[in-house]
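Coming up is one lone chain in structure tokens, specifically the form predicted on its own.
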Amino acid sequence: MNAAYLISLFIILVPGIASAFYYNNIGKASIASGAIVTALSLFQFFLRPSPGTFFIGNITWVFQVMVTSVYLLSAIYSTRYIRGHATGIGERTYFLLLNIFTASMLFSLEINNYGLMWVGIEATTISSALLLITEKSSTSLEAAWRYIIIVSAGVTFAFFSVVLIYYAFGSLDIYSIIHGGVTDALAARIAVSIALIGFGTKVGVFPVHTWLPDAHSEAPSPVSAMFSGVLLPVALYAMYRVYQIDPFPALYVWFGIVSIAAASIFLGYQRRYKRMFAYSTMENMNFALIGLSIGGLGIIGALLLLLSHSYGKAAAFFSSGNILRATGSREIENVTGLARSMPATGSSILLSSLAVTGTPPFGTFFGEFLILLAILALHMYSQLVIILVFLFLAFVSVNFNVSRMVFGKGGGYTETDRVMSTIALIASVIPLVIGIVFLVMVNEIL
């Protein structure tokens, strides 16, 4: 085994190894695990294994950095958030499941086999569903059951897609299939089409998105951050790897547009801030889906959008957790005056809402801009107009509500935990840093 292979293997195994500390500071072990796999993922930019057991291209590397770094932030946040509130499952079991959940996502990203990638995606369903019931409310139990039933049905369709891939190629090796050309055009096209619904169930593609707002709003905030920040992008990655076999842009782009429109309309009448951010995630994921589908500049834009969104949406849910702890309310109308009473959380939720709605100069803005340029270059004018209209609607819906929460009269709350508010603030600033770095790099190139 060479060093590059061992690094890839350790990235998957380290979260599992942290689980061995179940009876001895598993929370601290999870933080150490997050720091180690984040460092290894960053280092892997310079040292990657040749395609074999693992396939880690540039796209995979970006997703891997997203998962490991958001895992680290969530682990640190969880040590304070979960304490005394893990009534459905114990605190140690919570961290055990969080580590398994992360390892499953990393396995899905790295493995060079469509069948095993599907197994990894299915494993994320089991571990994340159990995390949903951490706080053991009746609504969280209902959300967990709905999540299991709907997503399992979707992943079953994804399995049929994998079967068709094997029928067409006699192999499930991702790298060789993507670079080898289409063998059975009909079977491959059907596999790509089914994958849109199969993996799309977990991405949040309309109309198979219905589990998403319930799961995100009822899960503990650090789990919601993992859901929105990295689980949905990992499912999108799996869908994209299938899509690469025989691209079908017309189908994928229109499903993405319809999903953006639906999410933007749903955003207009949300009363709970966590559900609002859940629908915002649906809008962002489908915009990234469009970028990946049209290729070229759209892929760069999608990766920039997803990377920036992962931190921005994690910050939004971390901030939501702080607000819920301080106010005891999930309702938007019951939260006001955060700028005065909870300045750190008020700043983080404001920055994160600006980030996830594509406000310049956040990285999400430049990602969306590149995707729109790619759409324009393909002369997809009607699609461009529709997307712009609903992006504006989503922008107004989210930022209007958050502005009332931050700058409205009232308040009288206090920050419940300095570590939690600091993590939320750090995560909210990262998309801004990404945008500024991108802007500087573009200026230097030009």
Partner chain sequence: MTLIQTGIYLIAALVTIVAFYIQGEEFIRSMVRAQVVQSVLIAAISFIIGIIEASVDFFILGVLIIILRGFLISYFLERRIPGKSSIKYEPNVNLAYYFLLDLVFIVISVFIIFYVVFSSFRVSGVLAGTEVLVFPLALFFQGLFLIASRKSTFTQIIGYVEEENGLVLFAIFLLPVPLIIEASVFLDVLALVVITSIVVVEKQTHEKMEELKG
Second form
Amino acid sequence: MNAAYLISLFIILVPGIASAFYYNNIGKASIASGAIVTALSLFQFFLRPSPGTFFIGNITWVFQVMVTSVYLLSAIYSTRYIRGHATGIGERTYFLLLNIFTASMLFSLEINNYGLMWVGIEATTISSALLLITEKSSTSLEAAWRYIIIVSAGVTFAFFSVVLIYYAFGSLDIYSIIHGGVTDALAARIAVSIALIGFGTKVGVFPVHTWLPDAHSEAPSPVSAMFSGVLLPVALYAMYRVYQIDPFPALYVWFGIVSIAAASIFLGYQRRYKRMFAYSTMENMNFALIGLSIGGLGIIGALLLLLSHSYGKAAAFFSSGNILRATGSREIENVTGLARSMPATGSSILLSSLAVTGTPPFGTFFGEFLILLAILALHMYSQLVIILVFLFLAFVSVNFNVSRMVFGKGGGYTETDRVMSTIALIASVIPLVIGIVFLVMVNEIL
Amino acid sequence: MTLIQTGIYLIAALVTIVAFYIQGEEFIRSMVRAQVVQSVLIAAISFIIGIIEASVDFFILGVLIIILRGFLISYFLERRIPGKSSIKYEPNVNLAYYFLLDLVFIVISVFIIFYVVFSSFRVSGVLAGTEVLVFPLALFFQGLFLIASRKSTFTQIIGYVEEENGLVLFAIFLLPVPLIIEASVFLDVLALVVITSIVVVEKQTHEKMEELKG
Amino acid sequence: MLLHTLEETVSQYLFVVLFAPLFAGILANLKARVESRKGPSILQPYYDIAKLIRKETVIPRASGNIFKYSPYLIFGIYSLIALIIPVLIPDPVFFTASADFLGGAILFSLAAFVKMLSAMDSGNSYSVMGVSRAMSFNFLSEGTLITVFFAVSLMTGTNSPYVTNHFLIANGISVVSLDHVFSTLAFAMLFLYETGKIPVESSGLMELGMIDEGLVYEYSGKLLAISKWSSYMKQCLLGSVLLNVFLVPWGLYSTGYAFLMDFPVMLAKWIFLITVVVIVETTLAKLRLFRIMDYLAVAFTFSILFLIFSEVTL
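I would like to compare: after the form predicted on its own, may I see the structure of the form predicted in complex with the partner chain?
Every chain and every other molecule in the complex is listed next, the one we just looked at coming first.
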């Protein structure tokens, strides 16, 4: 029971403790807990527990920082966004579930056990399901339902992987399994393949991605930001931990490519901006999936991509929330002239859409670049060409739609809330900062 | 095959038949209760294996299944059935069509997967040398098909629970994972059912929607 | 040896032809008693056949030769089946080698086909309606019949019902094995359908629910008598297969003149089957016509599922 262990424990517990303020300012308590866990997880880089109950490697640490900081941003944003709009579940319940949701994500990241990691992933579904019906409507109920049933049915599939891992290794300890040798090659290979579909349901791998656009478009914007920004990466993390047992790049890379292609094609004909961003998330997640599965530079690229994308996509959904509150419309064609009437939101949505499509010098660009380099290093030329074509397609679709919303005549909206637009702006600048810092660091090293 | 193996096979086959019954049933309450029967059958298999292998784990597992699946889930679901619960039904259930489709679906998926993937896994213990894993896989895919084929919220929840049952049975036959994990899985499913029952009250059937297209 | 086989062949054939109406009579009588009616004599089917043979035969003007000769053909087909499957004697007799189990199933289908052909040829719209009904259900029932026989042959590795019978007697445990239990269930459901029992069809000329009766709507006199007799034989054959290969394979002998003992044994088995059928008939309600498909789908599902399960679990 040392300090590092306690810090890890606290990171999981603090959001839970914030829920204890249910009757007493839970909103402010959630912001406070967000700030605390962000600080703690940043600090944890220097003080990490030795693998036991928890296993926090470098990769885990990046995901942890991502979860806690996006949680902080979402909590601040939620205090304004939800106020007066929580018709399905109460405002306090909203924060309660948001905290439990975050705690279960952090639990899945930190725990050093495949079985309990699966339990944590399933718990994220349970705790986040009701968040989708914060603003109750027939559509949001349907979206929540699809989210629950598709994701839980899919993630259940991943439990086969857990059983097979236990069958092959006789234990479920992540650290020792990854660092030990493969004993039962067939069981490990099947476990890895099943995890692709099982956890892939939550990551948004084609063809089991169908819940993703519905849930993202109907959830309140801060929840969409959490979903895109961190929930999907957490599922990707779980998938990666299974993948590490017995890497099988051919399968994962091709599934990733097909998913990128599908997402880019779907992006082409979206009429609602939140749905559009949801498909963009699917594209980015699968790109990161490819990066993680080829290893080497790809892992660094994937982490850079995921980190920048989580803030960029959070900013995109925060901006979408501002637009939705100001215009009352979810359709792209009903929104125009944001640059003049809502300058803060206009610039944040433009910045974030550039960020999530991988424009230089945003961090996402460098992430994607590194992944492409790694693909090239493995002589996967055909894969590279396919990815480039669809990346271009996605870039054009998203930025064309967003620039139509930002520029153009008309408008006449007013910002609904200063805090909301500030948060969106801050979040959209972070990927830029990451990109520049990375550039500077690379230059220094070279 | 020994007598005990034959007995376990028969019970496992009954589980599959109960799944077929649920697939063809249109009354909600009967479906919920059939799920109870299915869970109790799985618990029975767990008890039998527990007696033969003299392992307490299987008993605890069986008791957990009966309490969580048998009582609590059916309690939460039955309570949510609106109106007079015994007469609430899902319309347009075409039994012959579902049965034949289910059959085709199982035959294709289970046997491709079974022959290609799972055929080399050897079950140990009392069922050594048998290919008993085919039953949990069939049950798993039946659960999936139930979710895919029906529109009522209740039916889809039951499909999910059935799918979970398939997993539990798979674990019982192959190698039971540690109890703590099994218990957390059960609690997860229970929590999910409780959460979904909140959605159930608001929305009972699921059709295509214009807003959620593409 | 040859003489012995000849005796057995003749007695098996006579058993099917002569005892078939008796079983129908016992069933009708027993059912009436359960329903607190006095009921017809158990010999009533014989009286019916005798009476019909003496009556005038009317042949519709619109009908053709198929209509006229098909009852004889059907009777002939069932006669052949009577020598192929173990109805009475547990060992092969003459003509047994002419077809295996699957061949028997195909002969049953052939008889059903000829029957429908004759109904089509009668020129009566009621009969044609019966044909369309029968056709829409038969696609499932025929499939079930064939898969059940497959399931049986998988168990022994041959396609001979005699081998199956001996195998079941020798290995007691396989009677409760998965494939056997469920193929029995499927075959029992099929038996109820093929012989027109509740819950599928209620006997008597009810136009709304009739399937099999509709096919012989235009027959009269001697042709009707032969048709009816064929139906009794069909019931007897299917029932005997159900008893000897699926339900109770024990108790039949063929050494020396022990085969004479098979008559009372078979009678006892049939009483058992009739009791089961009466229980089913008096406890269940008749299904609506479009529900019959569901009934057959269940039987088909059982047979296919356990055909495959048995293949995997061998």
